[in-house]
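What follows is one chain in structure tokens, specifically the form predicted alone.
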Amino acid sequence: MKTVLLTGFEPFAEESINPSWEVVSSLEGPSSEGYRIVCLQLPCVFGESLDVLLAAITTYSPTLVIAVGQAGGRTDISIERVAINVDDARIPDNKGHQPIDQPVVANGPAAWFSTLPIKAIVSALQQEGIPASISQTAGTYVCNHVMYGLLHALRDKPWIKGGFVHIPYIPQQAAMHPGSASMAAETVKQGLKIAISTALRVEVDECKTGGTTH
């Protein structure tokens, strides 16, 4: 049985919950499609988050790794295209670290691209009526740190697909941030299931536009 490693983050920045973990943790276990999901909570801490993730990859030998993070203010499920080799923290992490203009990996390449079929995933989500798009930036905080470190670690493991998905606030968070968009946890859960099944099924991504003009 194939193993899918799905990660979410602990709360950060004075939030009481993190929707990535709220949703991811509900997906643990075997799937009717013939794979099992292992769920892992990552600390919102530079360095430590990657140590936890890479240890889990060694332990579980997954076929697919999808890291999920909160992106308050976004309006849809965002499938990240690229991670850059920069830590530039606007706020400290959960242990008070605030790296500025530091590489994720010393002497690593400037960027790594997701190995998920990102356009096929967006298409599959949209066909089910779930708002989704390709994102051209995972930021420069712990989410980008994890995505870059993950893809760097998988550079010589082409049999493991990996990437990152950002999700909006869930409604109970948005209620504390007037004017912010939200998405129901059940919708996000359905979206992640679709993303997983698409990533396992599609070997060659769709050739369709996913770019922006700005």
The other form holds:
Number of protein chains: 4
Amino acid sequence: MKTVLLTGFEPFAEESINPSWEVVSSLEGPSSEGYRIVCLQLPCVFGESLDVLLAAITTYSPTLVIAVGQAGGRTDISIERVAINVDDARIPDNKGHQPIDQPVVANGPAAWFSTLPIKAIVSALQQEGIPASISQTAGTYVCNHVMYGLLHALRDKPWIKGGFVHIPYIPQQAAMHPGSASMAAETVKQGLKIAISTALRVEVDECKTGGTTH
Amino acid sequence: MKTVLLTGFEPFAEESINPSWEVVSSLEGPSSEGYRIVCLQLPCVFGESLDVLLAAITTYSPTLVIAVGQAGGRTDISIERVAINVDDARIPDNKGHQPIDQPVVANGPAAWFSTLPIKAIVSALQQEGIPASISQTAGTYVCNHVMYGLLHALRDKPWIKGGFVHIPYIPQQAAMHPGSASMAAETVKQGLKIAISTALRVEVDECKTGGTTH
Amino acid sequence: MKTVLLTGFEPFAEESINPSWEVVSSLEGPSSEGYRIVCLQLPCVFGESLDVLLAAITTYSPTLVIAVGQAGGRTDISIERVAINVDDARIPDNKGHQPIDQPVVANGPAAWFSTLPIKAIVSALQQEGIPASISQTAGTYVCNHVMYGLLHALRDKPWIKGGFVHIPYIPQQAAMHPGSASMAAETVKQGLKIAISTALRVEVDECKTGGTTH
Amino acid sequence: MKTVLLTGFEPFAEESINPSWEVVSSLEGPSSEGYRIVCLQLPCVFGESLDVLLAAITTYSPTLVIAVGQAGGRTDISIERVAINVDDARIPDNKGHQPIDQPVVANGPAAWFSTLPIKAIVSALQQEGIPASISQTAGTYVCNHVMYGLLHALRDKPWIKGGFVHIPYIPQQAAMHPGSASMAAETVKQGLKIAISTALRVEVDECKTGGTTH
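Moving on from the form predicted alone, please list the structure of the form predicted together with another copy of the chain.
Up next: the whole complex, starting with the chain shown before.
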């Protein structure tokens, strides 16, 4: 049975919950499509988050790894295209570290592209009525850090696909951030299921634009 | 048994559904709190929409009338404060009419304020984790037209409370409008129930800011 | 010689300048088109702002009064359509008062419409390459308070036109509010000149949509 | 005398002007600070744009190359941090080509980081009251294509600094795109001068956050 490793984050900044973990943790277990999902909570800490993730990859030997993070203010499920080799923290992480313009991996390449079929995932989500898009930047905080470190670790394991998905606030968070968009946990959950099954099914990504002019 | 008249609109512009009707129509019937909800679909047409609404008020003698409309692009459930006496249509209505700077009611007052406890409704929604805010403008299209006409008709019936609530796209719509915010129908439904029970319960509105500097 | 009374505000909130006064004060004096501009700074205080404005109308007997205010975050010069009879302060004014849901004028009508040719002004601005639009709400703070009070005072003086114009931050303010739009003082100045000459020239406003669906 | 090569683009999409060229072309010539600026217009065409740019680098032997492009909708001068090795055109370029998920340089690295002192430039701009920020993505269109190709070409010429700057619409464009932010050409011009002199002056970039959480 194939194993899918799905990660969410602990809360950070002033939030008391992190929607990525709320949703991810509800997906643990075997699926009807013949694979099992292992869920893992990552600390919102530079370094440690990656240590925890990479240890779990060794333990569970997944064929697919999708890390999920909160993007407060975004309106849709955004499938990240690329992670860059830089930590530049606008706010301290949960251990108080605030690296500025440090590499995620010393002497690593400037960036790694997601190995998920990102265009096919966006198509599948939209077809099911779930707002989704390609994102050209995962930021420069712990989310980008985890995505970069994950893809760097998988660079010589092409049989494991990996990538990152950003999700909006859930409504109860947006209720405290007037003006912010949100997405119901149920919608996000359905979206992650579609993302997983699409990633397991699609070998060659769709040739369909997901670009931006700037 | 008290009657609540709840209205939604038919689809307009390029939409094939209108979330206001999708949600409103699911609320028809008696509630466990001792009132019944009567649902009514309004045409997205200047004039006709009001004719249909005012006839239903005569038929059903409600104690509360809440008209609900789609505000594509908004992020939360917005409780309208005021309707103004002007029709200024950016796009034609569903019958092809496009009034510009015409009064809703000739010689009517410049505006009518909602008679709902708008601040209490926002508080109740936020407390239940549903994004909500006061809106200072209902626009100048059929939504504002209906809100103005409703409040004008209720001016000498102080025993009937009335107002207007704008709701975001639902996800399946936002999936076709990249970048737009949305709210799950289930969340909106829960929100409208809270708005109704708050409006029936609260006699004197809360004194709590819901204003904007511009 | 016709007199145009042009007002700007003193700074409020955490700002050390108010772009409305920066620009307005640079327009003092006679114009080449045969009128003179009298500039007046209003305190950002409920009540007092109106006292100062109404006294100046008595003193100068203008044929046109345009009040200008800062709308931090807006992208263009917005010509306000309507002022409503409510003070609902999100933040205290410069004297520490924070009225909530109080009328501007007790027993006054619910709203007053601008008596400027608002559509013609937007057209003229756009034609000169200056971003502009109709705004359907002036908020519920001191700007709306001044606009309402001005139009209420002019209700029996139809020979004096009056209205309100909101302007964006100027660049030096936006430099401290990352992500906020701005407009150069020079562009705003040119815009206000166009607004004034259009208001003096146009008797009957253009019939051109400036509405919104919500 | 040091040479600075400054490029702007021809108009694209439905625009009749491109603010990058409007401003860049006004900066041609010697500066009072002892360097000369050579201006170059690039076609908005994949491939050709780079051919023109790289030929000019050979011709003029600049010590600094800054490519400037339009980012319609952005509010400030954004200094790009990184270019990625992908062309994914949302709209065809000016020759009708629309590459999707093609590399800019076959077998090139995934990304190149700007070699400009990007943090110092943002600081200098903000200090002069000009809205500015670091951008974590230059998109996937011709701007990113040029930035990537430029930095790839400069990879073994560390004595030439290079990078990319995105600028907003100018007001006359925003007047036709209601709701869009803009910046006066004069402000952008002043900003580019500051960016150039900062890039020539600063050897080691500031350690100051310019990151985003997502």
